[in-house]
Amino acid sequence: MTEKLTAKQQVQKREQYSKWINRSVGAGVVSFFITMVVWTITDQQLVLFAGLGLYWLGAIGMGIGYWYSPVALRDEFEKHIEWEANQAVSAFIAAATIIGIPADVVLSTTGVYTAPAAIRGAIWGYMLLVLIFGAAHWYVKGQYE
């Protein structure tokens, strides 16, 4: 059975699983430049992948300590933020996706104006996002029913 953390505990779990998984991405990411430096000098594909296989462990570190932190590691404040932030850039790409994909296909059809390659890539990205934002969408709502 799982003990019970009391609230001091929870905010020391919190801290401390944080402080790892902050230690395990900065060094995944500091590895993989110090790798991208020694590439320059030696030249060796070796260090690329090396860099690499450094970074994706940094990564996996956090994983972990995602998975298996006893408590969450954002409070319902900092969740709040995050909430709000995610509004503001799905605002963002549902106008994009609105505005765009239509004026897309129009412009580009008739031969009056076509968009760079990344940006009429970049909106028909967002497309896909409002897709599986709207897949999610009815499997959370299903979890609710």
Partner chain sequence: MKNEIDVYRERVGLSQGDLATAVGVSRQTINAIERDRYDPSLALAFKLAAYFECRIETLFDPDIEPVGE
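Having seen the form predicted in complex with the partner chain, I'd like the form predicted alone now, please.
What comes next is one chain alone, with no partners or other molecules.
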């Protein structure tokens, strides 16, 4: 991090390390799904453990890419894109929680409709996510006051 890089070199390094990170994650995820298919066919646990190992190697490769990058890997535009995506996901989670939980409680209590366990689990999982976000927000805000 002590070396001075020109603007062009910074962009090249950013692209180089971003490729490394994306390829590491991609290879880990793809290899895990491939081994899941092979495991489903062969029912060999060793295949499943090998896939999990390859997945974690991809995660370690991603961490190494972030750790050793001499430049920031996200520029302002990418940060803005992430912020907009975060807003969209947060709005979806809020809507699903605000509408889903009361609907689940009322409909199942009255016997009109009982949601499948997967849907009910997802809605209540969103509620847990909202609570975790709220706690994290409260904690971080407290550090700046």
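Numbering follows the first chain given and starts at 1. For the two forms, the rigid core is made up of the largest set of C-alpha atoms that agree within 1.5 Å on superposition. What you see is a predicted model; the values in this text were computed from it and never measured.
The Cα shift for residue 108 between the two forms, taken after rigid core superposition, is smaller than 2 angstroms. Once both forms are fitted on their core, a CA shift of 2 Å or more is seen for residue 70 between the two forms. After superposing the rigid core, the Cα of residue 11 is displaced by 2 Å or more between the two forms.
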